[in-house]
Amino acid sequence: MQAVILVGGLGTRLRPITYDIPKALVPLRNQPFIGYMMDMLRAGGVDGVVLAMGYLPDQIQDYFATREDLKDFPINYAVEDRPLGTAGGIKNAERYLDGGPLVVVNGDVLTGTDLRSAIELHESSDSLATITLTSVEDPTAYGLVEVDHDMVVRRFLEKPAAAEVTTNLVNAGIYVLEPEVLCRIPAGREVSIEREIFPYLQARGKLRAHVSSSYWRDIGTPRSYLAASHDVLSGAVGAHEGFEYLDIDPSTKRGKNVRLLPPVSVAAGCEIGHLATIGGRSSLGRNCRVGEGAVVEGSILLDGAEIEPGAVVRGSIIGPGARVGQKAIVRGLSVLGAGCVVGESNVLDQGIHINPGVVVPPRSLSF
């Protein structure tokens, strides 16, 4: 069975990081996110993948070109010349499919779902599509999916008020489809599978649900991306045999009396300065530099980021090549784009986003 991965979106909710990096390639424990998705699909028995792409497709293709372990695993690329939506992206990938049932996954979902069980459930039914559902703590933040006792989808509720909540099940972004579904998708225009195709199937009793209790998280926002990074570092998902909570490359340079609090990932080329304290499940990319007395807690530092002496980074995302100046503070889910600079002693707080290349002068701004 083949799979289609929907990675055509602009990743607008994760900007400014995704101005330069497609969402599929944002790193989790120094592996691009899509690598975890590929592992899930292969573990589920998928024997080939089509990537439905639109935004920054070359970077994604370049990544897979480096994956020696996938050289014998068929990967095709269906690149859109304009946005086609979730169903339109599947239709655009149709020329690479073998005409049989297929798996479709949204390109921003980190999960440990047992794909084989979803496929087996679908094959045992007469449904044209099977949608994987997962439960959430706050149902009002999502569109909900009601099912009956036979797991047939009854209706969709779009972000209901608290008094209207009848279930806590949401669309997990993993589907098994019969090829007939593709015949319902018009070619060459933007089509939503969630808003146009699934309601059509539901009304005809041909949409079934598979409920998963496995780990699941949408990584599409800064908050959820940080949470996903913490979860991977803690071993909640994506853990492999030999996983180390304290993951330090042997080439890392550390000053005297450096204290590293696990779990943390420190990659090749990092320089951890004297008395630098790295904790709170932080992840550092390749060639990061952390200066003397700096603090990095519960944050993601992408490749080449630099935290100068005495700076503090808490609960934030620092983009590739970005720099936090001496004694500056970046906290409160702030996000720095690629190559931007926060000047000495400045403070960024409460979800401030700085676009790529922007320089925030020393002490000149208050937020």
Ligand code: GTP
Given for the second form:
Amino acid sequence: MQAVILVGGLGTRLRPITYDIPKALVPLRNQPFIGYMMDMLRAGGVDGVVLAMGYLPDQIQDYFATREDLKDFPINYAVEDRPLGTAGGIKNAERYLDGGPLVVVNGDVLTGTDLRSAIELHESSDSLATITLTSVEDPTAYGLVEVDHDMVVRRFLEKPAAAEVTTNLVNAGIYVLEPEVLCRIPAGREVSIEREIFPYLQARGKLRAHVSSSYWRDIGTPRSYLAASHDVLSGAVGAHEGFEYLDIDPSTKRGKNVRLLPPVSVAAGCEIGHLATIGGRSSLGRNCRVGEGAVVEGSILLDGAEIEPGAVVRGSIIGPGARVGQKAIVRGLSVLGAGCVVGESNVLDQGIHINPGVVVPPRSLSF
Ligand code: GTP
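Which structure goes with the form predicted in complex with this ligand, now that we have seen the form predicted alone?
Shown next: the complete complex, the earlier chain at its head.
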């Protein structure tokens, strides 16, 4: 069975990181996110994918060109010249599809779900589409899906108030579709599968649910991206056999009294003074530098990020080539865009820094 991976979104909630890197390529433990998605699909029996793309498509194609292990795996690219939405993107991919049932996945979902059981359930029913659902702790932040005792979808509830919550099941962004569904999607305009196609199928009793209790998280916000990174580093998810928990490139320079608590990933060229991962697992990209006495906890440092001596980074995302000056503090889910600089001794708390030309000066609190 073929799969369409939807990777055409702008990823606005993960800006400024997604100004430079499409969400599908943000790294988790130094592997682009979409690598985990490909593992999940192949483990589920998918034998070819079409990437439905629009935003920064070249970067995604370039990444797959480097994947030697996928050179015999059929991958096609359907590029939209303007965003066509989650159903429009599937329609635009139709020319690469074989006309049979297909899997569709949102390209920002990290999950250990058993795709085979979703496909089997779909094949054993007369539904036109099967939608995988997962349970969440705070249903008010999501679109909820009510099902009846036969697992036929009964109602959609978009981000309900607490008093209106009737279920904790949400759309996990993984679908199995009959080819007839594609005939329902108008070509050449933006169409949402969640808002236009699923309600049509639900009204005709042709939409069924597969409930998964496996790990599931989308990586669409700074908070969920940090949480997903932590989960991958702790081994809660990730299909990679022989997962190395302490992964330090031999060229990494380590100073005195360096404490590296596994699992931690330190790539080539890092200079590490004092790195503690006590408060949460941290991930360091290629060519990061962490100066003496600096502390990095529960954070993601993307390629080439630099943490100068004595600086503290807690629960934050430091973009590619960004710099945290000496003794500066970055904390509270702050996000630094590519090349952005937080000046010496500054505190950035719950801040988003998007302008690489501006050095956040000392003593200015968050902005
Ligand atoms: P936000 O802007 O932060 O909401 O992120 P997003 O643009 O990724 O939107 P959302 O999280 O709702 O999208 C869910 C999935 O659908 C993601 O994998 C997106 O890449 C994908 N997607 C959203 N819009 C489009 C589109 O117009 N075309 C295609 N091909 N994919 C899309």
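Since this is a predicted model, take the numbers as computed values, not measurements. Numbering follows the first chain given and starts at 1. We call the rigid core whatever largest set of C-alpha positions still superposes within 1.5 Å between the two forms.
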query: Did Gly351 shift 2 Å or more between these two forms, C-alpha, core superposed; finding: yes
